[in-house]
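This document starts with one chain, in the form predicted alone, laid out as structure tokens.
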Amino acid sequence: MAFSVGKRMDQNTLVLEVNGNVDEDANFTPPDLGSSTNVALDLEAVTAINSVGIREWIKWVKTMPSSIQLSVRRCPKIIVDQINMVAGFLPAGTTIESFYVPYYADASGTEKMVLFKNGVEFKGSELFAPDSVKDDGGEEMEMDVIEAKYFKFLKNG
């Protein structure tokens, strides 16, 4: 999927919607932030990332002025994995608004991504996972990650 970064305002926050593959073909131009002091990176539509993409991503986020309040939202699992593994993937002080957690139902073999929101399913390094997640057929689902590894970034933030 071709890489792109869209822009839209969400109340007083400039939202940069990152779409597609973050790889050697991704064109990271420094964003025109105007007078925005709150910038959110919406990462839900990121479909893949490779090592060259990680390097370019880190260079790009470093172009963000330190005067802005940067946040990320709707991080897919591939982005959460990078936040956990790559030092500097997000600049210090970046707020995590929300991220997806994979769930799996053994009985039906179905997978589901559940959005964890700051202040609801997590706050700081505390996790408040839902007591129950069911698939469309009503089957009980389990978190499909190793919690100590997947949520490591919450403890480091």
Contents of the next structure:
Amino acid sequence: MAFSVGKRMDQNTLVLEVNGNVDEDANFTPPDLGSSTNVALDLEAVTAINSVGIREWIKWVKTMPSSIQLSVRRCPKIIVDQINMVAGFLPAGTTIESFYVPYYADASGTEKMVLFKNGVEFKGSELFAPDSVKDDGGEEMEMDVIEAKYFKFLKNG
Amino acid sequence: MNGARKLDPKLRSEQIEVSAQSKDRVAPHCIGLANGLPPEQVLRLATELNYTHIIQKDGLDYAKELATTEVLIESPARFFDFPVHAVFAPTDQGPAIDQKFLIAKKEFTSSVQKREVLDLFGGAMNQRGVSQTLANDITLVADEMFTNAVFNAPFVDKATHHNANVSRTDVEVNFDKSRPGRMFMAADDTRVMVACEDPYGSLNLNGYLSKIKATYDRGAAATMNFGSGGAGIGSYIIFNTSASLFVGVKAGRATIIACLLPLALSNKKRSLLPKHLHWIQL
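The block above covers the form predicted alone; next, return the form predicted in complex with its partner chain.
Whole complex next, starting from this chain.
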């Protein structure tokens, strides 16, 4: 899917909805933030990111003024993987509002993405994972990540 | 690492137990057998001690990997002639074996074909019911392989091995149509292969593997190229995402990069698999 950045207001937060493939074809013009001091990057619709995309993303987020309070929400696993892999993928002080965690059912081989929200499923670096996650057939699912690696970024925040 | 060399056809492979403490350089027919070795140590064995094949007993399909390794030591050219066959059915005969495992293939001569290739692979993965997270990983490695083949391979100076670092963002690259690159996907019951072949054979194998190791040692941010050209971490991403990596260079003729990922395993189990590594220089 082609890259685009949409804008909308969520109360006093400017939400930039990042869509599509973050790669060499993505147009990363610095966004017009107007007078907003709170900016949230909604990343749910990011479909893929490659190595050039990682680099261009880092250059793009660096254009955000330091006076902005930046947050990210609904980060898919492909983005969480980059946050953990590449120091500086998110500027220091970025608030993590929410991100997806994969769950897997061995019996059915199915997976499900569960949204972890700040203040609910995590607070700071502390996790409060759901007691039970089930697949569509009612089978119990397990968190499908190596916790020390996947949640490492929460400790660095 | 040595350059092109001829193997004594009478030599059979020799298996050597290796570890993080291994220090001796070896001959090309030696197979390093490891257990739970982290990726940077696997790369150290390859780049510093000359191991051309490092396989891990607790890695993906160890027995199949060993069988492939034995065949590739005896006949390394088979990797270039029939890469799918060499990996998935090394002891079977017959050129039709490649077709048995192949699930998608596409020749390419232009950078603008990347989306076409990735969509083809995406469709093949959907048909096989591959999980979304695995599909994302397959797409990622295919993307990196394609980009390397199109933007690096044609521009490496044959004499100096210098890479011109062509911009990815505002250049359309076209190959000679009579010498296309090709990407393919293949699978058996437990593994999926993503592979890319370019017709240039310009990859500096030592540099390629050393670069990956440098990223493990120093981190992605420290080794990233923030100038023009590639970001410099694509090969690291390929190895980091894979359970097994095969890199073959026939100087001036072909480079093939093929990786294996496990099917029907959870992400967690996939992440815990120690990696196999194979490099072939002809």
